[in-house]
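Consider the single chain below, provided in structure tokens and representing the form predicted on its own.
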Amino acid sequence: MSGVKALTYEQFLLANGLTVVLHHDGTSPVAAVMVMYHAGSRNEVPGRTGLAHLFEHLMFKGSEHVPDGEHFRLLQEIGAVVNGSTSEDRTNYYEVVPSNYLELALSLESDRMGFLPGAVDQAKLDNQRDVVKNERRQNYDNVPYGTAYETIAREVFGPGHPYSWPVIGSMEDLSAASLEDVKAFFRKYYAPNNACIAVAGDFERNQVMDWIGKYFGPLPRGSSLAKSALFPAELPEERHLVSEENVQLPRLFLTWPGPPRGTRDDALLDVLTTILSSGKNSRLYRPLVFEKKIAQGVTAYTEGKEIAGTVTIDVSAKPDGDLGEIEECLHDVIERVFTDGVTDREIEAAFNGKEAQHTGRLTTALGIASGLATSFTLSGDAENFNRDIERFRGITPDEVLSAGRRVFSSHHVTLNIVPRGKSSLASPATTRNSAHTGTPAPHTAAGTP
């Protein structure tokens, strides 16, 4: 197994408790600034959900002294990649500029940090409401599967968890959302020192932290935020749903509780179920798709993230393909995991595929700052992003099996999506999870999302 270079930063704490992460590298003349605040969905609460979501978009809608539609203007021009997302854990807002335009880039970034609330307006607010309620349509609520991984966040997670609302949030939520909601929000979380920016590529050190003091220096700190806390999903019983939803192909999701990202678990399992199915010749591909032909494609992956995490296979079936094969295979071929074992060569493949991975994300200078960012942001720690692979050195064949069993022995999550009429296609209800264990059957609960 070869190594990967560590990166080099430098890292700083302004008086207001922001973070500063700074890499140079002067090999292309671009710097990409990566602003990242440690709020996301899961900071929301029942009734107002969406709100991160709903914020990063008044976020480019103009602030105090940058009126709406200048944000975007001035960064085009000069031919800058700009873009902002959320996620359950983070939220971040980032640009890729020409490195003589890099003050232009933290200036903005300042300015939305410090100055936005007096800008947002009720019908800013209305008006991109409306535009997210378009894209919950557009992207989950009238597309092919749009809103599986939703039911299965609320079935695995359960009602109060942080994990178990979508990040768009409800439409319902997103309705009641009030300016004072969306303003509150922002007070709260959009503070430096609950924030970390991390400068990326070809610049002057002197000149940058010179920039970084002049514009970001005088905001003013934020109240203290608790520290997270993990807070892993707990399933008392078996969930088994069946959804009948204008679709074309019948598609099985089976999911159990996992570990929380950065862990040496979740790197175990990462290598297990690209294990089961990367590549055409992976446990699970090979019997589905080219030997009983029942498949039209598997995957199974880990997402681990801060507090929780969750492992899932997913099979989409051929036409008509009955569900229950499909489930009976998978069992099977998990069991068979279990009683041959993996080999050193499958775990060396699957640290290869990873560590290209981690590569390519330090090819480009975004990469880099985005890493530095989030690392520092869900870790506390900007060098887990040096000690990331570093996760993954080491792995023996007991080692993943140990981790398998312990998240396949659980009770998990079976949703069947299926084609309207055709519920016979569903799987049935099982206690197949428990079977290469030797613990007793857990109880199975059926129902519909």
The other form holds:
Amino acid sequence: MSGVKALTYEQFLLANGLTVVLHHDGTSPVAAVMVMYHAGSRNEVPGRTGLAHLFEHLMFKGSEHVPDGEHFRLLQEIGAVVNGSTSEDRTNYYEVVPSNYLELALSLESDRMGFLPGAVDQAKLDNQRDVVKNERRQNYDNVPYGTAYETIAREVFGPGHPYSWPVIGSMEDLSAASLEDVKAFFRKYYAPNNACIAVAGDFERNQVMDWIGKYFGPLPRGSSLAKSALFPAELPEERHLVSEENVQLPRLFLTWPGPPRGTRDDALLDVLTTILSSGKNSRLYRPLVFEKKIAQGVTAYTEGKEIAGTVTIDVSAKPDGDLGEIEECLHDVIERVFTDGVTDREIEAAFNGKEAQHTGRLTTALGIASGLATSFTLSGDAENFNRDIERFRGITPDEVLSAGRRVFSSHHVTLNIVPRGKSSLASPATTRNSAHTGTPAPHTAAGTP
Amino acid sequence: MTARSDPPVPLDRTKRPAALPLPRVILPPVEKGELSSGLPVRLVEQHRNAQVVISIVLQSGASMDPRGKSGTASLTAALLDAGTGSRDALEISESVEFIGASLNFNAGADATFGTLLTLSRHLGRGIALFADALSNPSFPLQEFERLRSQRLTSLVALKDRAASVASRAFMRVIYGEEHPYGKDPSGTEESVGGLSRDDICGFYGDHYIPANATLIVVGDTTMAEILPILEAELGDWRGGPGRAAAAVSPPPAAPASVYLIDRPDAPQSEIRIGSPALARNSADYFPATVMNRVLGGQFSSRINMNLREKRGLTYGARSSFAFMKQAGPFIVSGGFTGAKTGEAAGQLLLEIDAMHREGVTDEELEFSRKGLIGGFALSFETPYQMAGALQSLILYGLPDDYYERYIPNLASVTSADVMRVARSMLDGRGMALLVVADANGTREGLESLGRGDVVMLDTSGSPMRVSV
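For comparison with the form predicted on its own, please write out the form predicted together with the partner chain.
Expanding to the full complex; the earlier chain stays at the top.
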């Protein structure tokens, strides 16, 4: 049924605990290096939010043998693609280089893995703190609905949950971060035994293994970190919020606690949310956008992260649209899904979409390196990258509905964002629970697979 | 699993490893074919993954929108898959979803593009849907009204985005309202509100003809496999009467002044500086690209290093040439700390001026050329990238051997070439400066730049009558 080839790769472990994954493909003269550290914003503590991401910025400001500015200069001189990113669960750094420069990329990554603290000073910290504050303004504060996800995460995960604060951090916490905080974060999390390096593309295998041994082998192992336990969100009650903002269109977000990544439930909810909102003929798009024309757009998705997840339905209304009416319609649709069921054809379509998406990730050296490193880092096994598509095989309509009921029967967060002075467009605080009809749901803790 | 031990000789980490010889970028051949209608087909095989991109380039875009009807080309493209002689909008959407494909039609200023991405095992079904939408659209009135209403709502929502407001208004300011590049391809609330279904049918009849189009195929297929499928699905397509006329453009306006769009309480200021510059087929493409990489075309550029890494005023600042069919704009852009808007604008102008007067150093020249040559090797990895490269050849009339000659052309750019382009293209005195910011607290800083009075604009870029 599927045309996706399983990816072949080699995995080995250095004496210092660094995991190395190699995938060879000589069709383009390109090599991608992906270094992933198993540390993200969930490793922060309240009062120092944003530290993991601020730290990511400092990783580009030079290390003991690479002066400030050199890292970018050396890589841009050869036309490389260079970047890094921070999520709740991990931080990554990558280079896509013309394949003859692979050794340079490896040497640069090894220097910042082993030799950063000696090169960080107060001036660099102050400068990158200002840059990150501008990143926050650019991507969150000066953007319509830009702080919605921050609000939802805070509400759905609740105080003290490691996913309850935003990756970018707060302005106050960014101001409070000290040089010692930064160095302590490095010592704790940026050790070879807490990292994975994936290399994909055009290279000579033995040579790459020699280079990795030469540059990364001597770096000392750090202290061992405890494995994180699952930490599902659980809402004790419905949360209903209305926020008046500088926006033109009212917008409604409904978020439920959901399963963590990589689980069967995560796949089942991926299928269900695809059936709900993907394409004009989908269950939610068709009535809301196509027929009643009360919404400008709708999207439903599951977001499984390492220790917990969420399921969200996000609807943009037409100008001056009534979010209460939209919410009613939306709950009617979900109820009907549970009474009438989903079809085999809808499930097959969702599978075909996943297969195309997975094939898309296999199109670039960077996509492959990223997929292998992410699977290893977040699940402990790079092979889960190949298994990802398998989770979507053999899914039955009943399974999809059961997974849906497990999520939609729990309490959820309702966030209304309305234009200033138009709180009357918000949905009413009394909330229906759409999964209460049909077959009663077994009431398990939300998010547990 | 292999454990590696330390190397015998201590490693000198201050020494950079030497590069291996540069890999040769071997461009796969572009095969040429033709359907019986005369529609040209260009194919590049890429067999790494079981997927295929089919793309049509139509040499008509929003520049061909009739006067007062901006948004026509773009809405016409958006309506192609909203109903055909044999399928309604829901059926098309469901069929595309079912095979996990993506099908998308859109119009830019210079051209209209239609692109199908499908797994090769669904190739036949994907092409049938692509061809039906392209050659047999029925433009149902109900769908026209639905999509027009959605477009109007998008245009309203766009006012919330400072960066979009700045970019749209800036094109209007530097090209003027009468120039095709002065209007956004998606149209305005006024122009889209005035469109009728007849406008869409008229545009389709005038511009959607095989003689105005080229079909591009990239991916896991061969000419022998694909041509009969394309012939079966598109061979009969002849299109409408085809009264496409060349776009007539007045000279761009390019007024040198300072414009401010007020965005109360904005924490950040979006700045745009620039003027109309170069067409894609200009002989100055290579020197301008080499120069721009030094000025603001990469992270380690002068502009980003100064505004971000030295001053911490921004998350990122850049400059670019948008090479188009006619002279596209040169634009410096970024979002900057609101309280330091004047300083940021002043520094950007200084960087432009320094390049204009002094050009690049030999070291910068080498750094830039080398980086562009290395980047070229990374440009053909995916079917989308390859299809994009072919689209450029077709759209801008570049020679067939363009990519074979790309590296030699870059390598031969001299600092004198860069200086000549910097002299002619980067005169800051002739550039417009536009800012979307909280006027309260930024206006004074902009006035102190010594570029004359600040002209207040509304969110669409029209001058406002304000009492000071």
